[in-house]
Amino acid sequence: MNYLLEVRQVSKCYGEERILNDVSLALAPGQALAITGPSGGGKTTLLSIIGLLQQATSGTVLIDGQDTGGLEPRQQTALRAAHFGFVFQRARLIHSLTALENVMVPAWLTREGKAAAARAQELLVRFGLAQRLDYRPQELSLGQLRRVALARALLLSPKVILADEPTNDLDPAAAAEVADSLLETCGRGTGLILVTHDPGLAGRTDRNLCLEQGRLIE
């Protein structure tokens, strides 16, 4: 099978600390993905590690096939804004931009055009946040700071959506519409993994992970 990412006996140690411990994973086209276990356990960790945010002390990433390990750090950065769209667990929004300025950052960075400018403001009507184009993210609540945050992920159609705890904090309406709309991203052939609190939202997965003590338990 073609993967979209595998991850092959990563290992993360902070000094003497062990977080992660011979850590393996796959990702095929349209399937999604939960990673869940006690907060602290190294889930953070292991999500920046396959989205190439962090590097393994031991262990193979791969993107489409592709060893990550011998990448330099521009080779990275590209690889990463072509392959993965990000929804942090704090959504990370610039406070000085708009809604749709901020949705449209990765475009920025990679130099898209016009095209990326009117599916920005598409992702935003679809999410609910037609009137709220022009909201700056001090004036938006929670729920949609993490549409907006989510629209951004979109943007550039990435094969892969890295999602940290996308719901938390969120009301249940609020952290459905979320939801519902990750997970219809597998349905284009999108890749989504996601670390989650939620049993709810992990039992709508295609594959349920526990991380406990650094290792990955089915």
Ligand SMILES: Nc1ncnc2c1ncn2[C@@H]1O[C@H](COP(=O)(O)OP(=O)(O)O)[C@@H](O)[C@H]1O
Contents of the next structure:
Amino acid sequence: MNYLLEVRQVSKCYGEERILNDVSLALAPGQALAITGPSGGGKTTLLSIIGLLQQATSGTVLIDGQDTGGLEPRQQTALRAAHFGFVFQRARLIHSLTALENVMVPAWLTREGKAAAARAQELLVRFGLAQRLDYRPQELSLGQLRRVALARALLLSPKVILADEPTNDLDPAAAAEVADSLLETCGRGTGLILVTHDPGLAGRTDRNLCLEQGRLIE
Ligand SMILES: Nc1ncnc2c1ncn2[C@@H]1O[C@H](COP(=O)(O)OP(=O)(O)O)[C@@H](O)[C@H]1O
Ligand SMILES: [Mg+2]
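Show the form predicted together with the named molecule, please, the one above being the form predicted alone.
In what comes next, the whole complex appears, and the chain from above leads the way.
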């Protein structure tokens, strides 16, 4: 089996406190995986270790079968940019830019140029934001902001989307729109790991895991 990524016996300690304890999981192409669990349980920490934003205390993260442990920071950055799209807990959009410009930010870092502009627009249209391309973040609803953030995460066609509570604080209709947009990308072969408290969203993924007291359980 060629997994998009594998987490093998990852533990994470902050000082004396063990936040993750021997966590393992694997993600197949097109698979959507939901992680639930109590607040403070280490869900965001696990996502950031998977996305190479921070290092585990012990254990291994493999991306496309490659052990990431021995990589230089620059190699990790390149792998992160090529492999992952992040939807952070707060959308983290740039307030002085329009929706369309925000979606294009990842391309500014990679010299993709015009192709990226077309793709950014296509993604926003696909997510129902055709009439909002020139709006700035403060002129958009929370659900619309999340969809802009998702479009930005998808711009460079990542193999895996990491989404941290993407439907949090949304009303049911807006949450359903964000969930539809997220799950539709999995139908196209992209893998998805999402952290959520939303049973409706978790119920629509292929696999549900719970992170409790540092352990990941089915
Ligand atoms: N950089 C850090 N330094 C020390 N403790 C941290 C750090 N980041 C997170 N923690 C602690 O790790 C625990 C898990 O946090 P987090 O991964 O954000 O949980 P969750 O996303 O499940 O709510 C919390 O108790 C938090 O205070
Ligand atoms: Mg969190």
